[in-house]
Every structure is written in structure tokens, then in C-alpha cells.
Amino acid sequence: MAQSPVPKATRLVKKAGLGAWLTALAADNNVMAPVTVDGKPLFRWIGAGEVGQLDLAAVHTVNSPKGGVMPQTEPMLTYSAVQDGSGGKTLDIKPAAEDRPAVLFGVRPCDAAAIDLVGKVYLTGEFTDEQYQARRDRTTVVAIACAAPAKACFCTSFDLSPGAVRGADVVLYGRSGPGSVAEGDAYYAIAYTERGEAFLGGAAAKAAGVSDLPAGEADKLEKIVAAFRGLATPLGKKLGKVDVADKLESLFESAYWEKVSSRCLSCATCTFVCPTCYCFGVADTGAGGQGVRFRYWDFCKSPQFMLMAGGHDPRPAKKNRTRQRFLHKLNYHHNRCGEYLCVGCGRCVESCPVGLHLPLVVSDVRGLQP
């Protein structure tokens, strides 16, 4: 397992609290929480009259945060055509405007360590994405320990655990340990970026009345930690590390892409759930003379996903574009980044309509002949 950073700052933050620290934080910036709405867990961008449906138990949302840095839909630019100085037109191209700060609260480890799996592909290499470095700069993660891993969670598997650091400015351990849903009556939240040591130093946090550690309890709070991270999960017990980047390399051509897709339905549950699906289309929108040029949630066993404009589309069968998403996830990143893309948080375990989900596809390869 990955050691984890240094901690900055450790402050102590009291259940009853939680409530004035989201207000406060809500005045200056974009909230993005885990909230009950209508039963149903799920992250939304929240104003102070939506704290009290903050919801901190669910392990697993319905979706993950990945919106709050990768928006389902947003501008890139907009553009009208002018009059320029000799009597025509030409067109005047802005950038989307830039939006107020924005904080990400009550995210689990499994979707922190996504949102740093997503952004080394749009902020390393040859190229990078401008627009999400910008929203990246602006957002601060807050991160939460699973107390109970849920029954579909398999972070360790990659490496990862319910304690794990990765990702997040600050990371909230429940103050009575794991072992079960009550956190008791306060979190310890330990700041592992010089951003997050701002954060809880700033003044939502003191109107809010996060403090400082009790004298006596490092010794309390590192054992804590530890037993966070020493977490098992359930699915991860059975499914193990995942290990078939490897194998993948000779199973191109097998006949397990047709038998496995033709339970398929196309319908892109697992990528808007997912944290770590990233790909993207772009159109453009407008009448007039003015317009917008927009980016949106694109996903690769879409039939019009790879479909050319002279009609030309090399993933025609669902054969292929089901082997796509399995091999991007487990043999083509990793080639190219040396991790696989994902994070083991059960999303499309709990999700798919048809049990077509990454620990299936990684348990029947591992029992595939070349």
C-alpha cells in the first residue's frame, strides 16, 4: 500500500459543528455534499438551506463527485460574429468564465483517489486540459474514512484503502474508530496538502468551531488511522489484487468479448456512475450568428461513440466496444500510466441492470486460456 503523506494539520471537528462550517462555507463557495434526496443518497451541489440533508453514513452515493471537477455538461466557449473595422464580420471567441471556489465535502477515499486518477490524464503529458487544470486549481477536496465498507467495496484492491489519503486536501476519521456506521461525536480532520492546512485554518472553520487536538490524543488519533487503513472490504477479500494487465495482452482476440457483451444493454449506467470514466464529446450550439461550444459525458459502448462522419466506425459490434471499456480499465492505462483505472468503489457492481461489472470480468479472466 502507497505510504501515505505527511500530515500539515490535525484539528478536531465536532459533529454538532458540521452544519455552520457547510453554511459558512456555502457564502464564499460552490458546496458539493453527499445529501438525502428523496431516500436516496447523492451528490449534489448544495446552498445552506440544503445542510441539514447532508448525509455523511452512505458509504456509496448513487453517483460519485466526479461532476464537481468534470462537469455532465459545460461551456467551452462562446461566440458571435462582429462587425470588424472594414465592413464585415468576424468572430469574437471567450473563454467560459471561471466560477467561484468550490469545495467537494464528505467524499469517500475511493472517489478522492479518482479525482487523482482522472487528473493526471488531463494535466500530464503532451497536453493539458486548460479548463479542468483551472477548476482543479479552485476545488478543495474533503475527504471521509469508511467507518463500514459496503458490501460491493473493493479499494484494496488497487492499492487502496478506507482510510486512504490519496486525492484529498483533508481526510475526516471518525473519532470512536471503525467498526460501524456512528462516527461518535466528532471526526479528527487531518490536513495533507498545504490547501487543506488552509482550509481548516480559515474562517468558516473557526466560526464553525473546528479546534485544535485535544491535549493527549495523538497517540489516540494515530491509532485510529491506522485502523482506517487496516480496513478489509468485502468484495476486495474475495476478488484480491487485481493482477491481469498482463494477461489482457493475450486475450484480444477471445471469444469472451461476444459471450460476455451480449448481456450488454448499451445503456451507460456504469460510465455516469463511475468515477474514473472520463471520456468526452464536444458540440457546438447556436443560432444568429452566436453561439456556445460545449463538452459533455461521452461513453464508449455508445454506438455512435467512434461513428465517423463518412459513416466509418471501427468499433462497430458491441463485441468491441465491451472490450474496449474492460481493456482501457485494466490493460491500456496501466500499459501507458502503471495503474489500472479504477478505484474499487462498487458503483457498477450495485448498478448494472445485467451483473456486467469490473470484478466479474476480472475474476472470468483470470480463468481464461490464451
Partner chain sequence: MPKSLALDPKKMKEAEAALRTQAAKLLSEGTVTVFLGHEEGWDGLPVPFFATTPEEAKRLVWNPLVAFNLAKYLLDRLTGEEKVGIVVNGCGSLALDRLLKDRRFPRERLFVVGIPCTGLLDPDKVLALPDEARQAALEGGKAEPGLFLKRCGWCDAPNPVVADVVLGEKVPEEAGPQQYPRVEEIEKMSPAERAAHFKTLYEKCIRCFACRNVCPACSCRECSLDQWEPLWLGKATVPSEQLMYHFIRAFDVAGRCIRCGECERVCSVGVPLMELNDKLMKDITELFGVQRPHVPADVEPLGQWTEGDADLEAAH
Given for the second form:
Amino acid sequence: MAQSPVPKATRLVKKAGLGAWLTALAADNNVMAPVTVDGKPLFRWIGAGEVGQLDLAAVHTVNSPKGGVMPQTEPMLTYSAVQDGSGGKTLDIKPAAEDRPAVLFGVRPCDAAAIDLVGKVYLTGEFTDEQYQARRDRTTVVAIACAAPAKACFCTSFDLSPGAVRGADVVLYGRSGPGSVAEGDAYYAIAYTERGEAFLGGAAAKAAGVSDLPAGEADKLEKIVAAFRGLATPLGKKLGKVDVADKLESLFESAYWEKVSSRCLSCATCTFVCPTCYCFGVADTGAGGQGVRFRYWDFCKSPQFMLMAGGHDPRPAKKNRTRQRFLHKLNYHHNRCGEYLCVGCGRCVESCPVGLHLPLVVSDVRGLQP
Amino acid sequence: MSGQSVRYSYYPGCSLHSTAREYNVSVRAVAQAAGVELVEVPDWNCCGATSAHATDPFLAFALPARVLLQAEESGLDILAPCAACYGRLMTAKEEAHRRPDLVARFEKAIGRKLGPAPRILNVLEFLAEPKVTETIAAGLKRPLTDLKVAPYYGCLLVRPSKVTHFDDAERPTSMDKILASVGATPVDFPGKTECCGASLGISRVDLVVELSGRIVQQAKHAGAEAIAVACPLCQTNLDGRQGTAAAKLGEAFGLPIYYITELVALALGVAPGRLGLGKHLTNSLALLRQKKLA
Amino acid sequence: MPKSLALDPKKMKEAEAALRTQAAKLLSEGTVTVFLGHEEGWDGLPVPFFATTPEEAKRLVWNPLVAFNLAKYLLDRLTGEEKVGIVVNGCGSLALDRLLKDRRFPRERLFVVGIPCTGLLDPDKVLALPDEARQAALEGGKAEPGLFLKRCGWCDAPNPVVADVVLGEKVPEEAGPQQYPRVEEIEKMSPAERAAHFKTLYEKCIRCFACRNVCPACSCRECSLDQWEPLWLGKATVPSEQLMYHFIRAFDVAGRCIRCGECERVCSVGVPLMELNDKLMKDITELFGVQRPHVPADVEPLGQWTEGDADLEAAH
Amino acid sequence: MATSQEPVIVGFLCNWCSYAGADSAGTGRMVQPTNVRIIRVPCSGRVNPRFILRAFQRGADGVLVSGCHPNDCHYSTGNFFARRRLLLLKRYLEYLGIEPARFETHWVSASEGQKWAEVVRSMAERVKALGPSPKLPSLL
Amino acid sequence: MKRVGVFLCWCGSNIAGTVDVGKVAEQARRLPGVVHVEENKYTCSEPGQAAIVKAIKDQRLDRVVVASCSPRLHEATFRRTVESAGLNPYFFEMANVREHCSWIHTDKETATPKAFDLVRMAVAKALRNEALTRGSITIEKRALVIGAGIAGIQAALDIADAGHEVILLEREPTIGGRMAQLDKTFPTLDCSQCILTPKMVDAAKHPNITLYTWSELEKVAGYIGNFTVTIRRKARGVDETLCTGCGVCQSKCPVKVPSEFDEGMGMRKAIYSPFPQAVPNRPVMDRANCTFFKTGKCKICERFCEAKAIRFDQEDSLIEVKVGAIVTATGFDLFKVEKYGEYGYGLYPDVINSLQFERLVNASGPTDGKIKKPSDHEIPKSVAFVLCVGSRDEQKGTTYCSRACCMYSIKHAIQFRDKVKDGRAYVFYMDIRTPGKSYEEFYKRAAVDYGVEFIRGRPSKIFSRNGKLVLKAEDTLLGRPIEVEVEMVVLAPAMLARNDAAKIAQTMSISYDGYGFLNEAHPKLRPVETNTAGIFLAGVCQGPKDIPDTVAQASAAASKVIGLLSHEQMATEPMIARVSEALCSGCLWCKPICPYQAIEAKTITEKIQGKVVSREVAAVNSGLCQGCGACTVACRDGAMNISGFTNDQLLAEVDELLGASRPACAAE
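Switch from the form predicted on its own to the form predicted together with its partner chain and give that structure.
Once more the chain from above appears, this time first in line as the rest of the complex follows.
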């Protein structure tokens, strides 16, 4: 595990105060938080009126909070035809309007790590995605450590844990340690970035009764944080550390891909619930000389994803597309960035209608002959 | 008489309560004989004939519309024996479809919604209703055998046809059929639908005398012994102008002018004495006695 | 039509054995080169499985959790010459028949093993049960009606309608008009309430297209909703497009939906998709007298007309 | 967008009867409200219910399909197919929360300019009474 | 990038009076793809079209939008214009801002934005217009003429003389139609029969003409150049090939019923030829009145028929013919004058209608040409002719003028004065209309030479007085009421469309107006064509007219047919269904929907993932497809499309209308 992150500020927030905090935040920020709609836990933008639906019980929302920094559909620019001086016309192009600052609240450590992980794709190297950068710059990530990891959780198969800090500005740790947080109980709110520090010192936090740590609790805090970080994950235990990057180098042509992909439905469930999938497409919509250019999540499992004008498709079959998705996560990205493109959230395990997911592939690959 | 009683809303209008009381009597007598109940429209008002409809389009609509509204509650078909009343009610019914502006103004003025208008019957339609025809078919007490009667329809029962949708406006036959059904001999004559002069009787007596006189003359030349009418004003003009007309046209007439309901009532056995035939100006009892009908 | 649902795990066990034998025989004799069935997946739930050798056929399972309709996988094998074996229960055979009627797979390249069905359980619900209750349901057949797949509640075709061989005895069928209580409830709402209802529940859609991809009535080579010209469906995931996606798709399968409910089952965010399909099927029955097509007619309900169809103009 | 202006009704008219009927109304100078925008199609049977859904999606306040009278179709049976599809669609739209008056189907022949004008007048009135059609959030 | 030119027509003040064309132009300049916007006073005029051609060349336009009148009027015109400039004609698109906008609106404030909407939609569609090529089909070189009155006979003879086969269909027992009932024709007073019967004989004997009398149109399928027509040959009761036309059967038949041909003025038998010169000279059996069919006994005709041609057991038969063109000449009915109760028709026997008068005055008619009163067979000394009975009367009849009644009533008056030297003839009229060569002179002659008395006034009533008929009217020239006593009254009824005109029109898929008259494609420029290609009109079925006009129209229709049949092949509209084979899944649910059986399965081979595979897709027979588009809706793949009305184009129109820029013009 990497070196322990250094707290910049530590506060205490009562569970009962969370609502007030979110309400206060919603006044000046776009707030995204887990809520339950018709029985399904979802990460959603919520208004002040929806704070009551906050639901921190489920470890996994169906979707991840990645939409908070990579909206599924995001306007990039607007255009309109206007008359120029000489009776002709010209295009008036305006960048998309900037959103308000955003707070992603109640993010699980795996999802927070995913934001950082994906950020490397967008923000490092030759090109910087300015729109993504701007969005990240105005986003505060408030994570919450997992008191009881779910059956499909395997963040520990990577350099993460139910109490990990990566990607988060603030992490909330249940004051009584792993296990459920009772009513009347409280969270330690620990800022690990300057942004987080400012956040905990902000007006909204004050309004919510975020207080200083009672004297003498520092020791207890340290133990509890360590407990969270030492927590095992059920699937992680079964899977162990993911270690297949090198082996996959030689398995591109393996018959395995044909076999494992045959039951794939070619739907986007795995991609869209995955916190680390980041591919997008660009499209225009408009009429009469006005319109919007926007990007939207695309998915490599789609038969249209690589289809080129003229009909050629470099990945014509499910085999090619399935291989692409898993090699990207387990090999290509690892080669480029030195880490897997997966944080072990387990959503693909839970959501794939046909049980075709990353842990399965990892475990299958281990058994394959190179 | 078979079956249970049938009910109609009854709109007598001003004439049947005043100058044409005997018309009222005979309509009710026929109704009674046929086992039909006539329920007078509560708090009815003037139909707007002549004065209102000639001067104020809104009032011309509003007056009959209110009558329809008053009748609405009973849910019954309306019988309007006076041809002018019938014409005004039918016009209002037609305008209610065509003129939402009038309806809106009316509803605002009266504070109530105007529902769909009921069926409006003139007296000839009433006499062709199943209850009445059944009664006639069941047996006449006093068939009007040998009585040659010219049916005179006047103008308002059949015109304008797009409002009344009743009979052939130029060659109506409904009254002919009723007369035949009670045993009389209908006499076809050219004056059937000519104008009697109507309310010009007050301002242009000379015209009315000529118009009414010619109608009576044509009926007589066609062999009629009497004329049947279905309108109070027609009755008044044809009946009351015969003397003056005789002088003008150089020919005496003496043709009794009966309301069609009087003849039907007689045939159904109502005693002539009950019908107020004495109110007519041209002797209408003599002919009946001569034919042994009274 | 509330049905009396009774699981028979013993029968299923017998069927499973017969299925393995049958599939192994078909594969070894070369009648088929692949056999479409289920095997036990990572977490114990059956997943679709394609056996290519008699050896692999031993991995085939048949238990109360084999909810997944296999027919759609035939499309992946459309271009070959190979003969394909497939196992179906009642609803699986309806899906198969749908594809056959849509001419999406040649019947002569198919060998269909049918198994009469005594009901299936909802895998998600079973998985969430405590161990003992799960055991009781799966092995003892003791399952609350709520544990069954929704479609079992309205199933009137437990026996395969297409099969080359049937394993096990026919199950008695309960015929009767289909009931649509959920639709009726929505019909009682005001237009504004209905609009709000669909907005709330349908804007959750994440446009993963799992519902379409699993639907046996959706078998186009390239879905028109994926096409760019014309752009039937905008790419933006905004409520207006999310709802339109489902509204269009439901109308496209109107009269062709087999009421298997797989679209709703595979939806990860829980969009109640059958509310649309059922409404259309209910109206098609009411308006045109066409029942849920067990064996789809040679002409679709919307591909025909009669002089007696209600006059639209008068409907206003 | 639609709130500040007159409601817009999209009309899909078959080329042979209703489009010609609307022409007749024009030739006869039969004054109508300006709400209807006509899209010419060969036959009412050409009208894909998706077009109608699309129009409502994009904020149409009403949609009107008009074709030849039953049995009078230029292509003999197109309007019968249309009738069935659109009948189902009408109930479907209602179910989806679109007020019934926003979608109408009429049969107007080439000679029925008067009827066309009346259809336009009455539908425009009904749609106006309903107010603007609710539009779901979109990028535009 | 496409280059669209938009041409906004003022149509004089027709459009510009209600639409601010300049403002629309200014807005249109902003539309995507639009590189040229131009206003014209009259775009369809020579200079207007020249401007389009010039702009296409100068501005390198590849799409043209004209905002003017209805495409039903000028789409073809502008397509030719665009084509003449070297552009594919289907790159043209039209916005109907006249019939659908300026003519139906009064407020410039709202009409202008609407016009702009229509232009936007047309531009959006035009951007998606594709180059289309016309196909060709073989033409069946045979024509069908429906109705063998003078119009049908004339058309049939003209077409046959040009060397094409003609099938002449007539539902009555004989050809000849209304004209055969007439005595003399105005204004020349030549004998109707004398000029008609030779033509009837010509038609019967012409080697290119096949005559089917006592036959009706059952069904028309197909399209221009390739119609398949089903004809019902009604059971005649007589074997036409054996019958010699000797007439013994009719002379022996014991049954007498009023003759339709004589308009009830004379009698005929239950087996009969309507008149002696009937063509073909073969009787028909009237089963409704035949004693044998009523009672099972009689058969006198059979007994006397030497040719053994009587067939009691004959049944209707259906025959199918293939033709390339159809002329509809189905004629007219007369207004039922009974509807004028005040005129006493039916009550007074001596009130008759004009056609009855024709029969009375006709030398071969029931009275041998003597004008006799039906009541007492005496010669009337005075006759009143009443015009406009049913014509020009919105209350009881029709709004239109029947066009021929003035002239034939004048003719009747002259004929009466000619035959009854001391008689008096009165004509009651509203207006005397004589718009024809030598017509006004004819009218003058009636008044001056024949002393016909013309009274301007419409009788309000006809009644009987002292055995005479009295016409009550207002003489509107004198301004006073009059009464005229006559012995006979002749009512001139309006000419009406056949009572089954709508059915005929539906059978042929052509349109008809509110009166039931069949519609021409354009009232001025395409007067004998219908909106269904290959079907033409002649005679009164299209609208009231007299014999000269009818014959002229018949020849015009014939010349159109001759022109069509002179080609071996003809170009077909390319706006028909087409399949994207790449998208087609081959479900073929489109097939049962096609009304023309134009869709079949077709096997294609293609490479899929490197493998050559064959699969079935739908294929459209371009000769059969008519472009209705019903199949497109059944196609979920989006593989089926109609060229010119593609899904893409129609959606573009919807999107453009309702999209972002909707308020662009209105907002200002």
C-alpha cells in the first residue's frame, strides 16, 4: 500500500447534521449524492428539496458517481448562424455555459479513486481536456468509508481499501468504526486536500454543525481509520491481488475470448455502471441554424463503436469487443499508466445480466495456458 | 286508449292564453283524449315574435332561448301550438348551434348554462305522434265524413325550411294526411302556403284583407267547405277578414276557419260545446250541424 | 390471472439429467455442432452456456433459476451453416418462435429440446435470501409466489410451442384472458399524473440497451435507433430522449411482444418497462381482438386491418 | 419555447386527398388559424407513429394526420393500415400522458376544403384551450 | 456542403399581400445550406424560371426550393426548370405558401412567420433530397372508354382511328346515351339522331373497337400504361351471336312497362331494344318485369325466336381486360324536379321536364313528334318553359349553372312555335346565357322570328285553375307580380353528376367534387386529365356542358390517350419504395402490407466478417410499386424507404419545424 495520506484537517459531523449540510451546500453548489428511487440506489444530482432521499446505506449505487465529473451527456458548445455584414452568414460559436461548483457527496473510496484514475487519462500526457479540467477544478469529492463491504466488492485486489483516500478531498469515517452508523452517531470528516480543508471550514459546514474533534479523540480516530483501511472485501479475498497484466500480453489470440464473449449481450450495462470507463462520442443536435455540440458516453461493446464510414469495422464480433474491454482494463492501461483500469467496485459483477465481469475474466485468465 | 300516458312540455304562448283561447282548449282536448299529459313550461315568457325579432337580434335569441332553458329541466319534448312560437323556438335552437357568441352572452346574462335543446313540436307534428295516431286509428267517435276541408299551412310552420326541417315547404301534405285520417276530405288548393298578411293586420288592413281574402277565395273555388289552420294569427286573419274581403273581391264566402285540433277533437268525440267554437267570427257551427257533426 | 405456482425441483433434476444426455447425444452424433443452454456461473447462478462437445454437455444445468431466454443468441450464429441445438421451456419457445416468424433463423438449422416448465424463480431475489430459505426454495420447492419470475404469474404457455423433442411430461395449461392490473392502475391516473409517472420512472434509464438486446422481438440487423441517418433517437441522454427510446421501442414491438418480461428483469436501474408493452398488448386485444400471440400469426396485428376497425375520426 | 407563442400543430397530410383538400380550402380562401404546418406524405399509411412521437418529443402542441376517407385511398388500403396503427397510437399517447385532444386523425377528401378548414379551426381551438404541450428536458 | 437556392414567389399580391416576403427572404438567408435567396413577382413565369436557371449556374446551386403555390400545381413545372439547368429534377423542393398560407390567413403578423416555417421545412427537406432517376414501363396499347354517349363514342372513334384498340363500355342496352334521346340540336336545329346514329354505327363496325353494352365497370387495378380492368357483362337473356335483331320477341312480349328511353312518355316491353336504331341491335331481357321470371310461365319470346337466341338461364360474367389508358365519359343524371313542390310536377300531368319534352317532340318518340299534353293527348296552345329548376338555387338544388338549359329551352320554344303555329311559348328565366358560337343569334331568332315570349322571373308557384296551369311569378323587368295561364309547363332540370359518380370515382381512384362531378387535374391547364395518371375525362361527368363542348372535350381526351399510347414505354416516377439491403433483416413483414404485391424476397450474397454468406432481403418491383409507403412503417429496421419521402426527410421537416430556431422569425 502507498504511503498513508496526511490529513489536513479533521472534524466531527453528526449523522443528523448531514441533511442540513447538504441543504446548505445545495444553495451554491450542484450536489450529487446517493438516493433511492423506486427501490434502486442511484447517484444523482439532487436539489435542496431532495436531500431527504439521501441514502448512505447501500454500498453500491447502481451507477457510479463518475457522471459528476463526466456527465453522460455534456454540452461542449452552442452554435448559431447569424448574418454577417455583407448579407451572407457566419457561425457564432459559444462554449457551453459553465456549471456551478459541484460537491460529490457520499462517494465510496473506490469511486473516488476511479475519478483520480480516469483523471490521469484526461489531464496528463500530450493533451489536456480543458472542459474536464474545468469540471474537476470546481468539484469537491466527499467520500465515505465503507462500513460493511458488499459481496461483490474487491477494491482490495488493487491498492485500495474500504477506507482509502485516493481521489477524495474529504473522507467520512464512521465514528464507531466499521459496522453500521447508528442514528445519533457521528462521522470523522477528514480533509486530505486543500480543497477539502476549505470545504470543512466553509459556511455550509458550519451551518451543519461540523465541529472540531473533541479533545483526546485523536488516538481513537487513528485506530478507527486504520480499521477501515484494514477491512477485507469478500470478493477481494477470493480473488487476491490482480496480477494478470503481463500474462495477457500473450493471450491476444486466445480462443478464450471467443468462448467468454459468446454470452455477452453487447449492452452497455458494464460500461455505464463502471466508474473507470471513460469513452465518449460527439454529436450535434439542432435545427434552423442553431444547435448544440455535445459529448455522450459511448461503449466499446456496441457494434457501432468502431464502425467506420464505408462499413469497415476493426472489431466486427463480440469476441473482438469483449477482448478490447478487458485488455484495456487489465493490460493496455497498465502498460501505459502502470495501474489497472479498475477499482474493484464490483458493479459489473452485480449488474451484468449474463454474469460476464472482470473478476471472472481475471480468474479465468490465471487458468489459461499462454 | 292503450298504454300509459305520455308527457310533453307545453308552451302555449300569449295567443293561446288570450285571443286564441279556443285553440288552447282544443289542443288540450285532443291531448286528453289521447291520454297525453301536457306540462306547461314553468314561468314561460314571450317567444319574441314580431317585435323583438324584428328589432334586436340578441333579444330575438334570448327570449325563446329562455323558454327552452325553462323547459329543459323537465327533459320532455316541447309542444308549441302557435306557429310563431314554434318558429321562434326552432330559430333559437338552430342559432344556439351556429352562434356561440349569442349563447355566451345569453348565459352570462342569465347566469345559467344553456343545455342541448329538446325536440320542439308544432301542432301538426304533435298530431302525428304515435299516441295521437294510435288514438285516431283506434276508432273515431265522430268521423268527419263528407266534410271538404282546405288545409291551410301559412308560412311559419314550414319556413324557413333549414330551420324548421318540416314537411315540403312548397307543397306540404302533413295536415292533408291528418284531415284524411279523421275522415274529412282534404282539398288541395293553390293558397296552401300563401301569406295571410299576418301582423300587418294592424298597420295595413288593406293588404291583409286582400291576402287573406284570396286564400279563402282559392279554397272556396277549389271546392272547400271549410279551412283548417294551425296558427292563431292565420285563424284571426282568415276568419275575421272574410266580411271585408267579400266586399273587396265581390264574392261572399262564409267559410268557417277551424283549428286543426278542433276538427280532430270533434272526430275523437269531444262535444262541440266544449270547444268554444262560438268564439270564431265566421259561423263554424252551422256547417257542422248541416253535416250532422254537431 | 393469479396463478397457483408450484415449483417441482425434483422434476427439474430429472429434466437436467435428460437434457445432458440429450445434448451429449446430439453433439456426439453430429446432429448439432453447438448446444445452447445454461451452466452454473461464478456466483452459483446459471449463465448462458454454449456446449460444443459431449464433455461440455455435462455442465448443462436445468434448475429453477434458468431464467435467461436463450433464443436471441441464435442471431450470433446466423451466418454459418452449422446446426444449433437449444433448450427451451414454454416462454423460451415463444421467444424462439418469435425469431422464426421474423425469419431471423432457419428452422432447419435448429434442433429444439423442449422442457415443460413448472415455474422459475427470480435469481436476484433468490440470491438475496438467507441460505436456509434459499435451500428450501431451490431444493425443496418451497417458494413464496413473490419469489417467482413475474412472467410466471401470467404464463399461459408452460409447454414448449416449438420443439423437436420434449423431455418430461406436459404441464397442465391454465388458459384465460391475460390480465393487466398494472396498466389499469395507470389508466386511472390523470394525464398529468401519467406524464409525471413515466418521467420519474423512465428518466432513470442509462441507455445501456440491455432491454432491447435481450428482447426476442428486437432482432434487427442494425437497430434503427442506433442509426445516424436518420437519427431516430438522439444520442443525448436527456429525459426527452430516454423516454422516447422506450416509447418508440414499445410501439415497435406492439403486437409482437411475448410478455416474457426479460427487458424489465435485465434493467439495472429498474425501469418498469412492461407497463408500456402491456398497455399496447391490452389495447390490441381490446381494439382488434388479437390475443397475446403465443404462436404469432402469419400476419402481425398491425400488419392487417378490417373494415370494422373503429373509426378514428369518430374517436375524437 | 412554445409558451410565448401560438401553439403549433404538425399536420401529416396525404398527397392525394387531404393535401389537395387543404389546397381546395386555400383556393376557396377559407380563412383558418395559422397553427397548422403541413407535411406532405404520399399516403396516411406512410405516417410512421414514430414521426408523431417525434413531433411531441420536440414540443409540438398537437399532431394531426389526415388521409383519404376509408375505401377512398389512392392506394386502396393505405389508410386502413393507418387507421389501425393510429388508433392504437392514440390510446398509447393518452396513456403516456398526452391529452387526447392533441392528436387527431381525420379523413378529408380533395374536394372537402370546407371540412379541412373546419378540422383546422376546431382542432386549433381545442389545442389552444389545453395550453402549451409539456416538453421534457432536452439539450435544445 | 450543399448549396441551396431559395426562390420566394410573390404570386403578384396573392402571396405578397399576406406574407412579408422580404422578411422571409431575410430570415431564409440564415438557414444552413442556403447560399442564395431571391424574390420573384411570378416564379412560374418565363423570367421567374429563367432566374432559377441563372442562379443554379451562377451560384452553383445543387438544391432548389421554391416557395409559392401548391406542389400539386407547379412541382412538375419547376422540376423541368431545374432539370433544364442540368440539375437532377428531384433536387427541387417546394413550400406551399399560397394555398396553405397566404390564401387562408389574413394577418401578416402571423402569416409571415408561418410562411418562414414552411420555407425552413422545405429547405431542411431539400438538403436531404437525392438524385432520382425515372424508370420505364411498357405501355399496354389499348384504351378503355367508359360510357358510350356522344363523348365516349367520339373519344373511342378518335382513338381507334389513330390505330389503337379501344374497349367501349356501356351499361345500357345500347350506345348513344343522352344524345340519342334528343330530337334536334341547337343552334343549327339539325336532327340529333341524324348526326349521332352514323357515329354509333361507325363505332360498332370499327375494327379497332370492341363494344360491351349492358356491361358495367367492376374493378380497376394497376396504373398508367398497365391497368387491369374487370368488366361485368350483365346477363342479357339473349345470345348476341345468334340473335338477328329481327324484333319479333319484343313485338310478341305481352308485358308493357314505361320506357326509360322515352322518360316514361311511352311504353316498352320486358324484352326490348330501347329504340329502333339501337346499337347493337340486340334486345335485352328485363328480368324484373318479365312474366317468366315473376311467375315461372310465359316464354313467348322464346317460342317465337327463330334464331333460338333467347337464354333465360344466362348469368352475369366477369371479363378482365388490360388497357394502358382509360377515358371516363359516364354522363349525367337529371335533377328530380319533384323537389320543387310549388311546381306541381307529379301532381299535374301536364307539367313535364325538358327531356320528356324532347321525347314528345321527337319524330321517333311515343307521339311521333306531335306535341301532345300527357293529360288528354290534346295539342297545347300555350306552353311555359321554366329555366333553372335546380340550377343556381342553393336552397333546393345546386349552386352552379347547368349551361345547356337556356339554349335547349329556347330550342324547345322554337320547336313548339314551329309545330303549333297559333301557340304561345313563354320562357321564364333568371338570365339567358348564350356563350357559344351562333347562340345569341339563335336566342334573337326565337324572340324575333318565332315570337317566343321571354319573362324574366322565376315562377313562385304553378297551380291549376279552371283546367289551366297558372304560373305565378314576378316579372322582374316590370317589377310586378304576374300570373300566366298555359296548357303545358316544361321544367328545365339541372344536370347532376350520376348518382353513383362517387362509386365510379372510387373504383378508379380518382377524385370528385362536392357535387359528384369528377375532378380534372387542373381546371385550366389539365382539363381532361385526372389526378390519377392514365385516366381522362370527357363530357358531363366532369361538369355540365352542351354537345359541342362535350365532343371537343372527348377529342381532347382522345388525343391525350393517343399521345400516351404512341409510346412503347413510359417513364415512371422514381418516388417509390426502395430497400437498404444492408439494413434489411429479411423479416418480410412489409410484404403482406403492400397493396400492389410489389415486394418479394430476394437472396443476396455478401461478405460478413470475411465469410461469403447469402441471406434473404426484401426487394421492390419498381414497375408495381406506386410509392404509397405503407411498407416503410412496417419496417422496424428502417430499411424500407420511399424516395422523395424518406424517413430522414420527413423527420428533418418535423425537427426543423419544432427545433431550436422555431421562434426565429416570430420573435422579431
